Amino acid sequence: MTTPSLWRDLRRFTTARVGLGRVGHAQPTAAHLDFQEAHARARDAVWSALDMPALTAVLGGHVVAVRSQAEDRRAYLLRPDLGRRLHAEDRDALAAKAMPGCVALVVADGLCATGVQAQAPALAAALRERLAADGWVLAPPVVATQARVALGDEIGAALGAAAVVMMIGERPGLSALDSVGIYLTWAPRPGRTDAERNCISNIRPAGLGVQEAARKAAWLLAAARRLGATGVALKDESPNTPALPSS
């Protein structure tokens, strides 16, 4: 079956599965096999792990490695609650490095370590540059494994941070296996809810660029400092960058 030109044109602007066509009541074989491959890649991404030596080398500085209470990837996937709790030994180690009033930058594997491995170095560098220019005191970068978003609350609390900025791998989709999200929480502590965070998502080459994501994060942190809160209390009113260049 021939794909109409309208769908062919739309595919130039998206990786979404549009205009797949059909054979009888089913998809064409090529579209079905492509879906199966994408699904397998997404499953592999969920089970991926960070290359810690390579990541810490490119992050530079005195990187602090921590882990959640999930002993392995299987426990992490089956027990989300364990991924939100910091290992007791690592909590004590962070408390010894406390920097009251700092901003804690956390790089976490989340649900797509391969995306973090690819995006986090450039993203962390852009964030550090912008936040330092805004006068923030930055704690040494923290790399967290088997981590959920809420793990940042315990990390920030242990460091005495004014705010935590967590870069974490987002759940992989059938067309995006390298997406990273940033979660910002003011006055982090255990028990914070998702309503008390701001999220910047879809950070990847085919989505939101690293520099734009860092700009948004810096604006939100500056606004959080004035307001004393993040989440539903803080609306992102930062200037928008056009999605497409003007002609």
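Residue numbers count along the first chain shown, from 1. Only the largest set of C-alpha atoms that superpose within 1.5 Å between the two forms is called the rigid core. Worth saying up front: this structure is predicted, and the values here are computed from it rather than measured. First, how it differs from the form predicted together with the partner chain.
After superposition on the rigid core, the Cα atom of G19 is displaced by 2 Å or more between the two forms.
Once you line up the core between the two forms, the Cα of P28 ends up 2 Å or more from where it was.
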Second form
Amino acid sequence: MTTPSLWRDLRRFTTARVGLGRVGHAQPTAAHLDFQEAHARARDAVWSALDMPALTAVLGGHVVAVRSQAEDRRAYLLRPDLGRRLHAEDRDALAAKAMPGCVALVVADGLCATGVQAQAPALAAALRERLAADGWVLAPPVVATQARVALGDEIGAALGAAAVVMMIGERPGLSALDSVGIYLTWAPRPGRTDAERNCISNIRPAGLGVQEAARKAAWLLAAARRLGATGVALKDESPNTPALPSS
Amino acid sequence: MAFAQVVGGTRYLFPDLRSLMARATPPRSGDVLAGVAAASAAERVAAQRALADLPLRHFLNEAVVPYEQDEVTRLFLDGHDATAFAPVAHLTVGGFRDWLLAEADSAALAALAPGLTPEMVAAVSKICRLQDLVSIAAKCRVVTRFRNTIGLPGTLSIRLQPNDPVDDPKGVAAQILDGLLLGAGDAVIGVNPATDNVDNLCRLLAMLDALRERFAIPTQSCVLAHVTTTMLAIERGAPVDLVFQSIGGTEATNASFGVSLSLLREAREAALALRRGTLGDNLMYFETGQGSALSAEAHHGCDQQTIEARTYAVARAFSPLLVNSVVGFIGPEYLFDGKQITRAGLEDHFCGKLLGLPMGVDVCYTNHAEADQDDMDALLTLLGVAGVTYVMGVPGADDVMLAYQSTSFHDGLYARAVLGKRPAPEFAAWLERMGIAERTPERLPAAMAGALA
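How about the form predicted together with the partner chain, since we already have the form predicted on its own?
Starting with the chain above, the whole complex follows.
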């Protein structure tokens, strides 16, 4: 038996799976299958791959595709170190396109290619508009596969970038299947630590909207230019905008 | 000291104790990532044979992390109780396994605990099958007290874990009520804060304490902030029952967590001075997990399970109320799949119990690990048979703040039902008084509805 009144009493205060009722000591069938569905979708999101032709088409014609040294998803999951290193051939290709002082925009699959596929086009467009207005020179967008956050360091270094802006799929949770995070790293080069980055996370339709995320990223980059650094030394003090439905 | 062993006509060499321990460890991704795992199944069993022949006394003379470099090594070697060790002092690691299985009873194991070092315990676990890890741990008795009695035979306690993505007090309270109605909360009502600052901590602590007082629940609360934040809250007069901290098995791992043994001592003394425990003064709560040392690059070339056992030597120096490994949280690069998570969870429970700790396990996984609810059911059931002190209770197994899956309140009901276990006695009596011991009411009891007003 389910207990609808208990569900109503508790569920209005939380998105957690409260008030599920019980059958014996177990969850009722509907609640059990709701969970299985959420987990199945999260698993599929982890193992999904970017649709490169579709992504290239929406990002514009100058996209540079690069790979990490993790040859497939299993290697990616088992060896985070390989996901942080560029494939040797791709390092040379990037170096040929170096634009000293630019901002490098990187779209990376991370742990959720489907989330990136859905949100990177609008997010990249919003970022390009804001950053161009702030006077930044933008390198052609880079799309990186089997990529960890720190792969951006090597990409940025190869391009001679002043800063790298990495849009990357976040690990899917049961209730957030499509989250993208932005990591900003000033003077990117291999060996940067996570303490030297700023992160804007939970960018998704039910979380932080793309316009708001782009506004925060632009604020942080402007502050990083003044400070000459990102990371723990740079606190996000960008003015809060009123909560609006995400765009 | 170097070790050699012949298997299948090949002679395998192990240059020191740490490499012998690492090569003897059943396979897991984190040891491969660290470059310390055996290169073949034959090398692994060669290391296990050599390890089985090693006298337990050897562990008092060679540590896997040098004494001079590490305060954790100094802690357990300086504090070693030779009298307690005497009954097994003549045994090898292999002989110790046989003794644990055939001869040891609950009283002998309790008396032995101060005589064991974590590296002895890690070593014997490496030559145990899952059933050995279960049957030996099931003989251990560890009882701790703060406002109730945890770890009595025939009991299984649950930590109620009501995490909210923005620390909204009503979101936390709704999850607590849901958990109480499903019999959870006797280990602790423990919230992981989304934001680790002292104002937020004080606000959550006040809310938890008021809720506990309002319903006279015989349990303890905890907000799992950093120990330094908790110390600030104590200075401000906040109602701190338990002091929480994540800890590791080397000095450098602990430094990466921003703690040291002296800081933990200071925090424990500050909380003891509040005198909030009514039945006992076990008030430290530690979380641990294989892989944290490698993640902090503080593993000294050791395998992750040996370092994890060393973590328990840190924990036992502080007479904790609760200790649990968060076994599947760290991700597939350390424990790849359900098989590796299952083995690690049982090893952690076994090692903690042999060292005398009130050992629980967060039976859990992330969405990028090769694991699912079936794996968690199997591990929960095995741990229940092994006599695990407590497990987690999260609404519907889905932690909406930490974005991982742990055991649900329902899983706790299941484990107690199939294993014939009850909650801690004081809490069981409270559930009876509230009329929620046998069944979950269909409406929020009127007495509780006010908590959400």
